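One chain comes next, on its own, written out as structure tokens in the form predicted alone.
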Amino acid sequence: MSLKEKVLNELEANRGESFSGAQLAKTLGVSRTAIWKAIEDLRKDGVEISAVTNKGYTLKSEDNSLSAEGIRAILGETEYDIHVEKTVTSTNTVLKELAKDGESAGYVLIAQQQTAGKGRLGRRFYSPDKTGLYLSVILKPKLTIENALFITTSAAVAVSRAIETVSNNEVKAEIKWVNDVFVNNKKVCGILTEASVDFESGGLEYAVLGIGVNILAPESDFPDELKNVATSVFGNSRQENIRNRLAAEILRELSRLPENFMDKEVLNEYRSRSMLIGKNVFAVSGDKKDPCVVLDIDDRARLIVRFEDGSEKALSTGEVSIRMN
């Protein structure tokens, strides 16, 4: 562990309390100059550390930067190997390369910001600094490619539970099949699962689960094309340490899921959180949009729809959009 990480550990464990440079130097067995340099490096990473004469260094209670130390302080003992970077292209892209090179399951990469965040169907995921959570984790479940959809559906349930826990159930989370979490009829989270298949066994070699959450309102608001469809979980709230808290709770909920992600109770919860069942939607495939009504979500997590000609179909890929009439 680097000195910077050790200093942040001390401050995270005592948020709102002040430590002099001399205290930190003695505790960590280094010079006061080394402490000062570590503090400056943390500030460059966006950590809000104040310095007051005759009091010392304080990690502000309202600081909402993300850090592995901050997440571990909340999560406690964990099987996850957590890493936080200031900026990456895409957490999924980075972890796919690591997974190909043999990185273990449970490796977590969290970015403060993404320059090329990935959504489903080749879309970009808006990933501004300071307000969101962009998290990916390497998984190695015993699943066939046919059942890989359960990773995404189970993760949607985990994120929904985490949002409600951190908000003290003041925020109600719903799920739009297959991979979006909504609050107040607007998207707050997108989930992207990318996997590699072992063609000999037919099972997954690995999967990378990516979760992007709009936690706070972006400083310059959402782009025009997103303003009517996206929102943030906590808006302009200044709740203390909210990003680390939500990251920790999502990881906690993911760890509670069954190892192969196939669980009847989780699927029933996914179904109960659906915002589509009974709704008129368009089944979208390429440039084609077919009007239909959503009947149910089956035991394979497929969306059951009925088209206007009376025919029914189970959708396992593609997307749907809600009809306004």
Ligand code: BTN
Given for the second form:
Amino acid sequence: MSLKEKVLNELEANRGESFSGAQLAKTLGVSRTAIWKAIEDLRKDGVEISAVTNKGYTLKSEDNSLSAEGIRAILGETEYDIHVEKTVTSTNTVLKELAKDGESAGYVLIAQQQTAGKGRLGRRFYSPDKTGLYLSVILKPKLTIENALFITTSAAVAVSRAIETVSNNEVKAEIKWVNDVFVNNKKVCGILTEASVDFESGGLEYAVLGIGVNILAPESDFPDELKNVATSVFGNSRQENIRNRLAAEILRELSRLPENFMDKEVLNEYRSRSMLIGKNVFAVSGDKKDPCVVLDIDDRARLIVRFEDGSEKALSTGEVSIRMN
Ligand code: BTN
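Hand over the structure of the form predicted together with the ligand; the form predicted alone is what we had up.
After this comes the whole thing, all chains and molecules, with the earlier chain placed first.
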């Protein structure tokens, strides 16, 4: 661990409390100048540390930077190996490469921002700096490819629970089949699970679960094409240490899910959080948009819809858009 990381560890363990340079230097066995330099480097990274004569350095309680040290300070003992980077192309893309090279389950990569964030169906995921959370984790569940959908559906439940917990239940999270979490009828989170399959057994070699959450309003707002469909969980309201808190809570909820992600209770919660059941929607496939009504989500997490000619279908891929009539 670098000195910068060690200093942040100390400050994160006691957010809001002051440490003198001499105290930190003694604890970490380095000079005061080395501590001063580490503090300057942390500030350059955007960590809000105040320095008061005769009191020392304080990590401001309202600081909203994102760091592995900050997440660990909240989580305590964890099975996750957490890494935070400033900028990556896509945390999913990076982790797929690592998983291919044999990296273990539980490796978590979080980015402050992504330059090529990916969404489902070949779309981009808007991933600006400072206001979002872009988190991927390597999983190696004993699952066949047909059941891989349960990773996404269970993760949607985990994220919904985490959002509600960090908001002290002031925010209500709903799920739009199959991979989106909504707040106030707009999308705040997208989930992308990418898997590699062993063709002989039909089982998963590994999966990379990627979660992107708009936590606060982006500094330069959402791009025009997203303004009507996307929002952030907390908008411009002041939230202390919210990126670390939400990342920790999501990891905590993910670790509580059953190992193979197939669980009746989690699926029931997914259903009860569904904003689509009973709604008139369009089943979208390529350029085709078929009007239908959503009847239910079945035990395989498929969306059961009835078309206008009375025929019914279980959808396991593609997406639906909500009709206003
Ligand atoms: C969607 O909305 O269709 C899914 C969006 C998934 C975004 C997350 S952000 C972390 C991970 N890295 C990516 O490039 N995508 C996922």
